[in-house]
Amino acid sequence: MGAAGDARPRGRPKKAPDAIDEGNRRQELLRAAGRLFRQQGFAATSTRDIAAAAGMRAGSPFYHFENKAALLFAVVEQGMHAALERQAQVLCALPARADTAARLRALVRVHFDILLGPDSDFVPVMLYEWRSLDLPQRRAIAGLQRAYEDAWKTAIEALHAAGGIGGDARLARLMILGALNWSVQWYRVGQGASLDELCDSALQLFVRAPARRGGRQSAPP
């Protein structure tokens, strides 16, 4: 042990102000990048644009990300991880005896939240800037997409087996997700239907009404 005059404070050394704020600044860059990639497109957005939108110096993004492509990948990857977490939380909150129609309703509703709610910029960026990712990045995002769609696959196949969805179950899943995803092009928050109303309309379009006794279907609600 050193002499008393050499004694140092116990515990972890204090971080410099820049280091303390590093995580927040990274998130600011990701939010700014996602917003600009959505509004202007990946090719038309420069790292200088992103830095300015985040209130940083022009070279600051390179402290956190190797290049603009790395920023694009981080925006989409983080968005997909957040989507998976939100989807899992919603499904876990369902009653243990929830039927397949209830599970699909929960999936549709949370999907609208992910598509159109706060922090949703990554969705159109992922859909329309896919080609700007390199092959390893595409494979990584594709793996996250498969994980996200697994819950849809299970719910739609079960509902199909019960007669709630017609046609081919795989095609039904692709068409349902495709139709829902297109809402990012036309939906505006506070203008027209609420997300709950969108969810109701989507289910009326894709899910068959319960059959009455004698094999006749009831009228849509």
Contents of the next structure:
Number of protein chains: 2
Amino acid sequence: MGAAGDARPRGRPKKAPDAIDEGNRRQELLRAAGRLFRQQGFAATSTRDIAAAAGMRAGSPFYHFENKAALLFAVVEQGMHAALERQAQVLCALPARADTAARLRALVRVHFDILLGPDSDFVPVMLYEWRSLDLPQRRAIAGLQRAYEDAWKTAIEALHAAGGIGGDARLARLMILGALNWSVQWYRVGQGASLDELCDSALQLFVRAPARRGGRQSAPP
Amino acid sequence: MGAAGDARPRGRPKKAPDAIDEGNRRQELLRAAGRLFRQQGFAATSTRDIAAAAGMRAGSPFYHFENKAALLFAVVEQGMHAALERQAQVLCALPARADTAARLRALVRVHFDILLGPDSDFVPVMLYEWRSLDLPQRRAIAGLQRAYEDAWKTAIEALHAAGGIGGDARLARLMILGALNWSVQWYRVGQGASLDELCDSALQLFVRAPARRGGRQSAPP
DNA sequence: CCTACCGATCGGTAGG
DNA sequence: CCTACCGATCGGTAGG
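May I ask for the structure of the form predicted in complex with another copy of the chain now, the form predicted on its own having been displayed?
Complete assembly follows, chain above in first position.
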């Protein structure tokens, strides 16, 4: 993807005073870009801002990324890959005989974590800055989004068929995801409800059947 | 607000070849700005783009507005004023003995119209570009938003108390409004569901009691 | 990854 | 509201 930076050293780099792992600097750029893109938006963030936040000079980001748009794309792509991994992990960790309501609860909970938890800049940047991507980039991201939403489609359609969710199934999915995605606009960490409480309230709002189960199913040994 | 343009002619302006109603030009600028801010975002839209879309030269918008931020503020403020008016009008048009579910339905329906109907750029610009406002501007808008959301607060709390809405009442309000506001991201006019169908589906998703009433309560005379 | 730099664009203004 | 213009900033590059 663009100018490759795959000259990453194999072992531990020699600790010369300025020895710097190139992969680390690239990742630092991504984190800085993600934070600034989320705070100010893509167009309002200069590559100089990003360079300074990563402790570099104005021209240096272009050693790691072809241009500003490539930086945005890398943030978004990495965000979606991480989100897909976390989603898959959470679904796999469910007990084999978990019902649909439990699956939906897991999806909602991990989604709040992806949007609002620690290191959660990348997916909000995707949600709110995707229009700054060009068409090929959008298409690449759309594939990852489809995979992410497929899990939701399955769970919501099953629950909808069982009468646990009202309205049109497709519109219900769009509106439920919208309700969660909008939390980026108003949720402030450490103020008000916890992510667990958010998850509970969301499910009580959207799901009719009393899907509550006291606590987690993983009881102490 | 800013350089006043209140030399508006009283009657019909003499139709000289270039006779131009100043209020019209200002309004044309606002419409062009609203459309472009919605499409591309505030930071990615140049004042030259706006001027060109309104048929002006690069410097002319600054005859009507002090600076670019004042243009954004005017768009957002006008959007909120119009939204408040439409909301009030719809609530007043309800039959006196309309129940809470009918009030919520009216709020949802007019909200979709404000977000997705004809001439619906201004409120989406507020929702997605408010962070480009400075602090005093944000405070001014926050007052209008509070008024707009008060109607929702009343309706949702009443319905929540009656068991028609699940979860925490405040979080339910935030999530319901979020679900609707997010529709700006995916809804395309003329494709898929109509705004009436969106409204139906939203209420069936969020409200437990069978608040359906066949059609409108305003029967033919 | 830094130094030094460039061309383009942008918000905004003077003066009419 | 146009003409003509300015200073600042921005994305990006050459060369090391």
